[in-house]
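Next up: just one chain, as structure tokens, the form predicted alone.
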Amino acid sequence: MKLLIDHADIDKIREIYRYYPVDGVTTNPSILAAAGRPPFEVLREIRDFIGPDAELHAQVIARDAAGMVKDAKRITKELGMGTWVKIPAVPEGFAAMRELSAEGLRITATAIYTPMQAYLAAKAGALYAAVYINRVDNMGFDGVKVAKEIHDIYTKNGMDAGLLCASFKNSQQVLELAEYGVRAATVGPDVILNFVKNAAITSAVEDFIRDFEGLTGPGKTMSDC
């Protein structure tokens, strides 16, 4: 399963990249608005940092298919053809997906809450379906279960699309979907930084260091021996 950062703060992105083996960055209009700067300025900064081969996802804003196509072409012009264009899984969005996928653009269907949306998006040419795990939970359903249902639909029907799961509240949700074999997850920095935050882990590492220093002396490491 690919792991992406769902954020637009370049400092937080750099922090995650320093420690974790991530595959790219996803953004949405709300995330870009929170950055408080011109959207393409932020997106170009992210692209320059992560490089041309890492995944970068940016979303169209227009409500109609023609406008979505126009937005998508501007996004790829500014950020490169390898950029993933996020398009809402609604009727106008499906029309835009069909046109853009025929032209070779990489489409991420977004704002997905139901398996039917995901199925139609894949039929329209989307290669990713961004299902909102925690938002589905907040509607009274099981977000992880919905994601698994979509994964099964894609697998059993031999579809090219895969899941890009989003909106996580904890690491257990991420792990459960990794175990199920979904294609990708995009996760906020706060959740990623808690992936291995565990007192037992920290204690074990400190015990090893303390025992080693008891043999070799305080502050000594393997490079000093």
The other form holds:
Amino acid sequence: MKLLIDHADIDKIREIYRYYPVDGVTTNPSILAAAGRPPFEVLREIRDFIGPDAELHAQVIARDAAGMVKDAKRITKELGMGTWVKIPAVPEGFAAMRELSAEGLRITATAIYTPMQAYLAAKAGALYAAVYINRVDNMGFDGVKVAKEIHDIYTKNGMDAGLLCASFKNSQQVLELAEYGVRAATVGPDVILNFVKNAAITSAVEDFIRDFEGLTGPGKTMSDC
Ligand code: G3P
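Mind pulling up the form predicted together with ligand G3P next to the form predicted alone we just looked at?
Zooming out: every chain and molecule, the one shown earlier first.
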């Protein structure tokens, strides 16, 4: 399962890249609004940092298919053809996905709450379906279960699309979907930076260091031996 950062703050992205093996960055219009700067300035900064081969996802804003197609072409012109264009999985979006996927653009169908949206998006040529785990939970359904249903629809029908699970509240949701074999998860810094935060783990590592220093002296490491 690929792991992406769902955020646009370059400092947070740098911090997470320093520690964790991540595969790219996803954004949405709300995330870009929170960044508070011109959208392409922020997206280009992210692209420059993560490099041309890492995944970068940016979303169209227009409500109609023609406008979405125009937005998509501007996104790929500014950020490179390899950039993933997020298009909402609604009727106008399906029309745009069909046109853009035929032209070879990489499409991430987004704002997915139901298996039917994901099924139609895959048929329209999207290669990722961004299902919103926590938002589905908040509607009184089971987001992880919905994601698993979509994964089964894709695999049992031999569809090319895979899941880009999004909107996570905790690491358990991420792990459960990794165990199920979904293609990717995009996770906010607040959840990623708590992936490995556990007193037992910290204490085990500190015990090893203290025992070793008992042998070699305070502050000594393997390099000093
Ligand atoms: O990018 C869309 C998705 O990640 C939304 O997440 O946390 O706003 O529900 P959230």
